[in-house]
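So this first bit is one chain, no partners, the form predicted on its own, shown in structure tokens.
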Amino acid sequence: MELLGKTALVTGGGRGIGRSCALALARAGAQIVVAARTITEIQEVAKEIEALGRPALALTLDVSKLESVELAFKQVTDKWGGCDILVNNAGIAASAPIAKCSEELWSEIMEINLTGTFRCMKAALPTMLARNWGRIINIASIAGKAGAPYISAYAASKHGVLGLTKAAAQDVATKNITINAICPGYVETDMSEKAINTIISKTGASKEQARSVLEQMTPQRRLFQPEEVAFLTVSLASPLAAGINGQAINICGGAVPY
């Protein structure tokens, strides 16, 4: 229960990876803000949480508009006087070759990905510095670190949220705050899904052969779980965690080697 007193806030928590760390956080301790556009999800995160002994929150908040970013962190500081911990992990993904991306398609990856996540560290900072403590967790992709075909938008995004993990981190490095970014590989969630789905459009493989695929791109020949993505997302809130700071670490079996 080392982060027993703390109150954190995680985005596109009502399923996958989010859900999971909201969890996770919870069993750590945190009282917990589960925050997303579906609010049937999130409230059943929340149920989830309370179960466990922990108090919760479920908050509609879309990253892509400043209004509900702001909305969102008035009523946690309202509730709870802001939160301690910030998981960043609402996002989207698409697929399409650089010659056919759309400025929409561009748009709506880097307005939810990448300027999200912005505003929500902007939104949750001034209590962390008050407070003189704090943990931002930033949930980026392997893609931040290395290209693939037709993901040319999202690996921007995610290289963005890299640069922007590792200026930030500077500017807090200071005041007891840090901040660092999780690159996982392909997760077992409704966007490896999605991907699977597409490579079978596309394609005319089976299931299985498109699982395969993103299997393929891993030493380690499997899908991660959202669990693992949770335990390293504990990990950097811990207390003991504060000399990480301005880091992007892995969680891909050893398919980028940096």
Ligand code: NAP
Second form
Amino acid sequence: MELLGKTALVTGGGRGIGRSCALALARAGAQIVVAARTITEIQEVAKEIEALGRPALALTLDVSKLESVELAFKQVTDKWGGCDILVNNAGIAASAPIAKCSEELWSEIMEINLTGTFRCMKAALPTMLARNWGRIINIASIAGKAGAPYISAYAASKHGVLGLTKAAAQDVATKNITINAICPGYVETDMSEKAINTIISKTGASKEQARSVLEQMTPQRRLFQPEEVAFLTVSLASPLAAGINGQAINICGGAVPY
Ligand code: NAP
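Write the structure block of the form predicted in complex with the named molecule for the protein whose form predicted on its own appears above.
The next block holds the full complex; its first chain is the one shown before.
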């Protein structure tokens, strides 16, 4: 229970990686703000956290809208005084070769994945600076380190998240605040299910064949589990992780060696 007394806000906490991070941070003792657009999902996760005996607050949040971010963080400040740990997990993915990547798709991905991360970071920092303690964990991707076909907008957004992480980490380095990123390969969630379905519809592959395409992308020949990302998230949130700052840590089974 090393996070007892801490408040953690997880964006995109209603399902997938965000849900696992919210539950793992609660098991480590934190009280949790579960924030995303789909009210039914965040309420369900909040109930799961309360069943673990930890306080939870479900908040509707759209990270692509500044007013929504400002309102959500105000509600956290009003209820619990602000957050100590921020997990910037909200994100979307869509595939298109660069020649067919529309302005709309580019803007939507940038707005949610990159600008949304920037907005939440800015909204969380005043409390962290006032308390002289904080942890910001940005869920990026190995697509933030290496390119791949059909994902130029997504890869650009995640490369941006890594640049933001590294630079912002230096701004707060003397304030007991750390900012790090986690870079997973394909994780078994709705997002990777969507990627599998896209492969099926574009190539006529079977479900097993399409899944195997994603599995072959790592030397471990598997998809990763949300709990593996949650484990690293809790580790980076720990007081003992104080020296880890501005890093981008892969969970990819050795696919990307940097
Ligand atoms: P997911 O199952 O689709 O969940 C995404 C979460 O983000 C949902 O809770 C969604 O909730 C929320 N979200 C999306 N747009 C939002 C917005 N505008 N404002 C607030 N919340 C928003 O995806 P996931 O696989 O768990 O992905 C989580 C993060 O991990 C993403 O940043 C993704 O890029 C990254 N990642 C995933 C994989 C993978 O293979 N799954 C690999 C590497 C990195 P609402 O739609 O209800 O808002």
